[in-house]
Amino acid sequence: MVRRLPRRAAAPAVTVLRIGHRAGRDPRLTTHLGLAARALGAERMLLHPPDDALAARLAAIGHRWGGTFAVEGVADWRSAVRAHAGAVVHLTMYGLPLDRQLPRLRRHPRLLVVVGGAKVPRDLYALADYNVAVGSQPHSEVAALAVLLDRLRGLPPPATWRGGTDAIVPRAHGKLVRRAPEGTR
């Protein structure tokens, strides 16, 4: 007998909003947030305050490896939260457990996932539709975002990465990167 699993609804479209980015101190961490967001299927990243150099570095990664991930600066994160046409999810270790919130999050076609910096403004907790914890312990923002996106969306299909100049060829040993022929990029 073949057992059929229940069909899951389409995963929500995800935008990540990084607030409290400190250009002089946080470029590596925020870059890793962008890399995780892109690799795990988020459509774009909003960055407050704007950092054009970081946005350009992430755009270069998209050009090289494919996909449509975009990074935009926002001058006022509160306006971005209020203007979002979907549910707002604040990742915080003080929120409700992710496993309890996942069924609710999956019901929304669009999510804005807010990842704070050093000190999150108190009003974000009230502006968010969901305050979600990936474990109720101190941890990395990158890890929390990766776990949320994986549980919410799973890994993106290979077709997601079309349009890049380079592609990784999976191997058991060693590394192989294949360059796209000119005219096919």
Ligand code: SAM
Second form
Amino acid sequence: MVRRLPRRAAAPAVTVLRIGHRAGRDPRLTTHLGLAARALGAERMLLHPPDDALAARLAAIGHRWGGTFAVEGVADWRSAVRAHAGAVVHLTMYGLPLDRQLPRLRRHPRLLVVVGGAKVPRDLYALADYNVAVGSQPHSEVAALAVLLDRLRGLPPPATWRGGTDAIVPRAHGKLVRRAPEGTR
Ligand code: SAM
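Provide the structure of the form predicted together with this ligand, given the form predicted alone shown above.
Up next: the whole complex, starting with the chain shown before.
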């Protein structure tokens, strides 16, 4: 007799909302947040306040390396939180431990993961369905998001990165990049 294993629910689809971005002051940090969100399997990043130059830089990364990750500016982050059709997770060192909250987070088909900048508005704690800590020590939004996405979804499969002009061929030494033939992108 074939024993049926319990089917593991699909990992939740993740949208990241970055609030408190200071265009022109910390473009590198928010760019790294977008890069980590994309590479670790989030579907898109909402950015408050909007920053067209940063969105264009991340779109160029997607054009080269593939996938469908997108960045959208939002003028009013509270409306974006309220409009989200799914659970809202606020990453904060003051929240409940990630390991404890993971089983609950995994039950949702869609998550909006909110990360802050230098100062986080107080009402976000009440707007969120979950306030989640990746360790109860201060560190960085990039680190917190990376750990959450890894625990929640693991690394995306290689097929995620279809459609780019370039693909990395993993090597023990040196660098090898394969260029996609014209017409296959
Ligand atoms: N001092 C800010 C505040 O008012 O909470 C936090 C600033 S921290 C540099 C920027 C962001 O990193 C936070 O808003 C949070 O999203 C994330 N973060 C930092 N440490 C974290 C932790 N231990 N767990 C979860 N998220 C964390």
